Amino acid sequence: MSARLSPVLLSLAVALGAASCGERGGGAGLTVVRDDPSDQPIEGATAEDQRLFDEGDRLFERVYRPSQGLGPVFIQSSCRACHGAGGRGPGSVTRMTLVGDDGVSARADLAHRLPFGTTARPQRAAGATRGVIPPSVLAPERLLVSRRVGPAVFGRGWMEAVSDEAILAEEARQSASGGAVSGRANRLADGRIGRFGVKARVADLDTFSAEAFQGDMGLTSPRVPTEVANPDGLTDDLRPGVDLGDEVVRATAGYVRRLAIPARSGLSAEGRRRYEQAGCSGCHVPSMATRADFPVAAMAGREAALYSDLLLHDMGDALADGIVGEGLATEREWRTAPLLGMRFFRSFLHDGRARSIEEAIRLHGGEGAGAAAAFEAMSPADRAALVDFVRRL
């Protein structure tokens, strides 16, 4: 939960305990509690925005129990377990699929071979005796298991606010350029444009919250009223019927919608030049225009400094996860990750395999290979300037 009561609050350690945002200091027996810069409401928030932010913040922190509908199979028992204080991780999701001889392309018979889906849900509650875990698969079939780190949720309201027209205009610009970089919008079955999830499989934050409650915690709601498939065949849990009212889903989404992009400082002109020179801005577009009619007035008709085009790009075989069925996204395609609050991250890329920004750039393949090569060709000083620029975003 955010510590917004004061910039610096001193109190007895026995009263505060081991607060996650605290630091020892201020004398023996005292704890200094500081504001969390990754868990702040948007600038220009109205009193109503602040009320909705605080209401959703409490729900985001809530730990659910089986009596409240947790399970039968699940991954985590709270939102913060995957998105601590609005940030990235520490939780993650394991994905699994069967691939062909190329080690990348998904097999066509997944529903038969993986009857409980492609997401592992190892934890159990409400009478479940078995979780959903990667199965043992015999040759010549290949089981590909991958990881997705829980993304930061700050700034996501700005992603929702970006207009469809801005996304499609960027798609058209890249297509007309004739270059290697040519992203595409993930058009969903209902005709909307996806923008949430690492493959842009969801169009809005209310749907994303409802699916996260159901998929990660087994908490059903009017938007997603059925339990996920599980080995025991359980169709309900210890809370009969739908577990959450839609007001909980909307309030949780309302908090995420109003989370600010963490303040940036120290962005150098030299670092920006190197960022442009390497071609990073070809996908990580500095800003996108938001809708004039977005319901949060402070975000309507503005420029959203996302450093993302919100488009899908083919990133090559090395980053492919074999997962399909998330809108139009192929096994090799990923939505351009917004470069927001990079200083809070300790690992990078969708699965956290890169331990530094520099390593993440070098691992770009497919449409990102040109930027990776341009980065490699730079002098050490120029590379350092680019990395420092990204780290401050």
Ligand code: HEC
Second form
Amino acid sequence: MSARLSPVLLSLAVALGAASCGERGGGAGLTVVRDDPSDQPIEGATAEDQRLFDEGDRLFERVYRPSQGLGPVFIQSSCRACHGAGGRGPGSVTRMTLVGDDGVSARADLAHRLPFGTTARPQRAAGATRGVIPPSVLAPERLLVSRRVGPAVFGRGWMEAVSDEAILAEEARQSASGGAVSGRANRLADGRIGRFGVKARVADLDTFSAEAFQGDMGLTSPRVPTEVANPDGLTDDLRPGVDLGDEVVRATAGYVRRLAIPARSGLSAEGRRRYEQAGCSGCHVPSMATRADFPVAAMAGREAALYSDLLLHDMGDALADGIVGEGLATEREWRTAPLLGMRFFRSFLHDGRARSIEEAIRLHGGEGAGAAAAFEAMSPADRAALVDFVRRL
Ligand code: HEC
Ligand code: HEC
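Now that you have shown the form predicted on its own, what about the form predicted together with heme C (HEC)?
Full complex below, order starting with the chain above.
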């Protein structure tokens, strides 16, 4: 990943890189200086973690070509295209669905009306003549088109490391509290708890990586061996059979797994008080315990400061996207967004509709409406302290 940094951040980044490159030295002779504060390996990384981080980083940046299996339909040709700018975007995924009279609930006959699925894949390769795009309006159904901006991928190893017990304990705590805020774990068909994706539809990073290769880039691998449905009915591309080995999928995920939560500084006690007072910590839980047996030792048996409970919450109609089929998540439900590296972002929420942290808070509906109202009721100085706190997370 590389970020478009402001001159101030850039000089800060260079200073940080210069100060710490001695410790991170890495390997025989070659010292890699990483000057992007949003692209650092986890603290306590071993030499082997460093090697896996660097190897995966190259794969994450790689631009795939049709001869390597890109397509037949796809969205972008590298992971970085959607996870590159300041950790978020610029690429995005367009989703589409048909909704009923309430404008939110997905219609049951979706598969029949959208035979190539609910994800737009406009780019073509390997002989495809048509991409998958939102169909011109199918009256009288309502076609709801929404966008998902590529979220930052830093800190995601910590999300994988959080123990199931911690997530379930948080779910139980919220349910027992009897208040309006009551999230639920997304349980997948195989019984595992979903954590990744804006509706927590995937349980682990290797699987997410395999699904991203196939769904976003048309690159199949042993876990996801079939090409996505397309209007030409093509079942293969320029590279016959499976396009990537599982080791490429796992190596790419290995980079994401070892990306650190960007360093935080200057968090004020006053800001934290306002954050608690408004009820932000009800969902954006400051930390969750990780598994003692997590394979990356530096993240095992620790506290993951994710500022997320990893649970799904009903956020109301205005944020709803009409998309179902991602585990248990309904049209209105979203995983509590982890609050990490917020200072790098220029847009917020799953579709980037909010241009500031304040706006993102004001758009919290459903279970989040109480916190938005509490924020609104604060004095300007208290609101400013709260927002400053969130910006530094
Ligand atoms: C076309 C844009 C695009 C490309 C290409 C892309 N992603 Fe993503 N990625 C997204 C979007 C959008 C989301 C959130 C999507 C969702 O939940 O449906 C996402 C989510 C993720 C997540 C989960 C983050 C979280 O907070 O749960 C990971 C991990 C990830 N992508 C890794 C990858 C990897 C690895 C690749 C390359 C193999 C890749 N992505 C390629 C757009 C993209
Ligand atoms: C009921 C649970 C809940 C509460 C309470 C809550 N949030 Fe959220 N928050 C969410 C969810 C879910 C999302 C993701 C929504 C989306 O992407 O559409 C989110 C998204 C955000 C985002 C955008 C993050 C990003 O990466 O774009 C910010 C900022 C945020 N919340 C801050 C706050 C603050 C500050 C408070 C307290 C005033 C708060 N939230 C209270 C659940 C909650």
